[in-house]
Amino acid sequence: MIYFVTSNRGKMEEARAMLGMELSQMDIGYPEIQADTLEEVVIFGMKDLAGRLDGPVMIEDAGLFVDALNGFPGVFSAYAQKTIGNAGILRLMEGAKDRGASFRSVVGYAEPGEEVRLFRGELRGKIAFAPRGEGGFGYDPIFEVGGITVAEMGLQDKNRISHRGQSIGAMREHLSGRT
């Protein structure tokens, strides 16, 4: 069993579907430093958790990086979602010709006494002009790939292509390669 430290039920459901192994959601919180990269945030959080949990632990940090906004909200995606939401991002994008963006994910995983391993994923797409779809969470209704938003995809399709699907898939490969 792996402890997945997250308060986000959506992330937990996605990870459980992708990993195919037992996960235990731990909503215990950890310090999220103000940093320039997702990797820095994950490593700092994992160091805090290593001393508090006895067993395999994983955390995941993700962000929406909008080209026209110089990568904003990026590492501040959770805060931006809580404060300005999708409507705020769409307002910031008014008149922007370049609607390119990417979702990025970094998973940190460690077993007791081991160094933290990082697994990354990225999904390129663009910011839609209006929210669409009922699925997913967070920025999914405004992030478009191949003409549809992530919120318009089913969970299986989303997990197959998503940034989180890639990072968790890389972690799954790592774990399946161990004996």
The other form holds:
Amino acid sequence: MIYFVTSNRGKMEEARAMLGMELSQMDIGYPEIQADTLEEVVIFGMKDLAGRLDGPVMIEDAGLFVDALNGFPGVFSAYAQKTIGNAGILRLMEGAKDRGASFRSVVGYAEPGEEVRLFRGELRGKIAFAPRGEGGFGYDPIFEVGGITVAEMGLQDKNRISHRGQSIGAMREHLSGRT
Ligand code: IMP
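The form predicted together with inosinic acid is what I need now, so please give it after the form predicted on its own.
Below is the entire complex, every chain and molecule, led by the chain shown above.
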């Protein structure tokens, strides 16, 4: 059994669909520092959690990186979602010809007393012109892949292609590769 420390139910559902029932959600919080990379945020969070739980622990940090906005909101994604929201991102993109963007995910995983392992994933797509779809969470309604937004996909389809599907898939591979 692995503790997934997160307060985000959407992430938890996606991770559980990837890993099965061996996951237990812990909403115990950890400092999310303002850093330049998702990796730094995850490593700092894992250091804070080390020793606080009696089993394997994972956390995940994700962000939306928009090409025309030089990677914004990136590591500021949670703050941007809370303040300007999807409507704010669409406003910043008004008139932008280049709609390219990435979702990125970094997972940190450690067993008690062991070093932290990082697993990454990236999904390339485009910023839509208007929000569409009811599924997913966060920026999903404004992020398009192959003509539909991630919020218009089912959870299984999202997991098959998404940044988080890749990072958690890599973690699953790592775990299944051990005896
Ligand atoms: P964090 O990883 O929880 O810090 O997420 C940063 C921000 O990106 C939050 O506002 C999330 O809602 C958003 N976010 C994270 N993952 C996804 C995703 O898979 N789809 C859409 N938005 C996401």
